[in-house]
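Take a look at this one chain, the form predicted on its own, written out in structure tokens.
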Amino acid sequence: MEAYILSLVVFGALNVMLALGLNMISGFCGQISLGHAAFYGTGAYAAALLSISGLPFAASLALGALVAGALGLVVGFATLRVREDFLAITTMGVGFLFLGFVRKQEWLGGEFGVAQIPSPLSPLGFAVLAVGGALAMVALSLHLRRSWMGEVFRAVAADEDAASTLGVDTARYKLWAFVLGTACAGFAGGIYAHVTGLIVPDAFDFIQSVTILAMVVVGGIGSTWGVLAGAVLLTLMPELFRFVNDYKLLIYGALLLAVMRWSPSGLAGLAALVRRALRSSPA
């Protein structure tokens, strides 16, 4: 039972990291990405191979995040001239390219993935590391939101052309958003690889990207606390409702439709409505 709870804590924290990373790209800067799982996988594969080659665990995690951030920089640069629906389709293509690449590379294990990845920590140690990483990314997200860079991100998200007219180097800040968000995903991927000891391509497929996006949308795109709540909720749902686990994707789709129809701001928007209602109600 204890091992199960620790595992749930680890994967919940990993989902928080993934959702917050995507929120930096899509929520803060308005760049819709449907290929976030590719960067999760990049960090996982890079960290796993580095650890197997004998590099220390901490260095493998850091370099895995760096490699994912570097790929994010390349993808961000390649997508500078596309926006909205075209950007979403392009990032979706990046996800498929990643899967196609790793499945065809024998040195990456092909369809069978990479096995016998060192696991240097106990289950409790991994839980502490994952929660610590998630809290660090919450702090980073809150700091970005309140900083001058966050103001620039919001300007780019609101109207990129207007921001450019006012002298904002929109390309630079879009690249920053991609690098930060994808590095967060890569760090989560490195932890995932060492926790499981085995990584396969299917763990980073399009469904995983959609699941991460669902966490962001359900929580409230652009809201740090809302996204955190969305990630925790969608981590717990399959565990609490195992009897409908075969219909998980159907439930996620229905939940997304419901949120977009009745509460486009997600859980963060509902929380704000409740607060306003409580303040306006008579004592």
The other form holds:
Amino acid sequence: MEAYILSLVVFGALNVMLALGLNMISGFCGQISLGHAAFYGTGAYAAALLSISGLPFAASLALGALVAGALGLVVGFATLRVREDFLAITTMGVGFLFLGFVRKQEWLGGEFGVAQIPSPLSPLGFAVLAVGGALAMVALSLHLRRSWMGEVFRAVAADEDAASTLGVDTARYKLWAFVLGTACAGFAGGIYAHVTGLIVPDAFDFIQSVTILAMVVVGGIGSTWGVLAGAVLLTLMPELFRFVNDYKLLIYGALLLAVMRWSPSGLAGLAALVRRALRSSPA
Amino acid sequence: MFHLELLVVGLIWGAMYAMMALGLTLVYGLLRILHVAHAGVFALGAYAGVLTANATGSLWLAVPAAIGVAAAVGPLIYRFIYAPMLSRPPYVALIASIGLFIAMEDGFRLLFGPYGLPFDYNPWFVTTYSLGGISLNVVQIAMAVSTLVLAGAFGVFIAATRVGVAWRATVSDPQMAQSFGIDPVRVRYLNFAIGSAMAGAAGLLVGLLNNLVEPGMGAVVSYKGLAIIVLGGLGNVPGAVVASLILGVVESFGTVYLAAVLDRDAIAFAVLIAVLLIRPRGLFAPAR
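Compare with the form predicted on its own: the form predicted in complex with the partner chain:
Full assembly next; the chain just shown is listed first.
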């Protein structure tokens, strides 16, 4: 039971990191990405291989985040000229390209992935590390929102052309958003690889990318607290719906649809509605 | 000879992609929605077809069943899902569409089983003809022919009928079209009905070609369909057809020559990204 709860905590924290990272790209900076799992996978593979080659755990994690961030920079650079719907499809393509490439690489284990990744921490240790990482990212995300860079991200998200007319180097800030967001995913990937000890390409497929985006959107795109709540909720949901395990995906799809249909600004939007209602009603 | 065969098989797959991509690009051209759930309609058509064929023993009856069910469901998706979201940011409809597709896919799995349904009797699959030394079965020929017929009929419809003119007017300037008395909502229903009918036909043909209709059959086709309409210039109908054929051929050669580096499904996106690096708005100009 304890092991079950600890693993739930780890996966919840990993999802928080993934969702907050994507929220920096899609929420703060307005660049919808449908390929976030590719960077999660990149971090996982990089950290796993480095760890197996004998590098210390902490160094592997850091380098995993770095490699994912570097790939994010490359992808960001390649997609600078592509906007909106074109960008969504291109990033989706990056996800499929990642999968298609990894599956065919002998040195990455092909379809079977990488096994026997060392596990340097106890389950409790991993839980502390993951929660610590997630909290650090909440802090980073809150700080970013208030910083000058966050201000520019908002301008780019609202109207890229206007921002660039005002002298903002939009390309530079979009790249920053990509690097930060993908490095967060890479860090989460490194932890994931060491927690499970085994990674396969299919863990980083399109559904995983959609799941991360769903956490962002269900929580409320652009809102740090909303996204945090969305990630926790969607991690717990399959557990809560255990009794209907067979219908899990059906319910998941229907939930996405329902949130978009009736509350497109997510939990954060609902919370804002409630706050407003409370304020306007006489005490 | 081998290369000619690759080319022909590639063009036939490309024809199937075109049937799928036409509906996607029509929806995009009119509403600016990336209609991922189109893949659900594709699989739905295939299921309607296989159930009808196995119940009646007639493959010919499967054709109207697949097309009819798909054409009926498409407009319903517009009415109950997309129509209330049109004023929202584009990602809202996109994610709703992904959600709908996941739910449909899982619905098929729950209703008809995870391993799919084979056709009890599929003479089109086993009957082959040899054309200039290349052996093709009836399903492959039907794929090529039906794409030619459907795309041709659609072209005539768009160019020469009153409804077609109303449609083009609505795509290029919805408000102006409305001032001239065109009902944009009716055009949208028609749009979804025609696009979905083609997806249903494509689904049935792919089901016949694999002799199996399974829950996940729409997924890869739909993602590739999105890549195709981006390549063709979003909303550009002839562009989508050309991009479909190009992709079919590139994939067919790629599975032979790139097999060591990439799997088949990644080739479409490698091509997409390579093209977008050079031409960020696709091979051809987007609509509007």
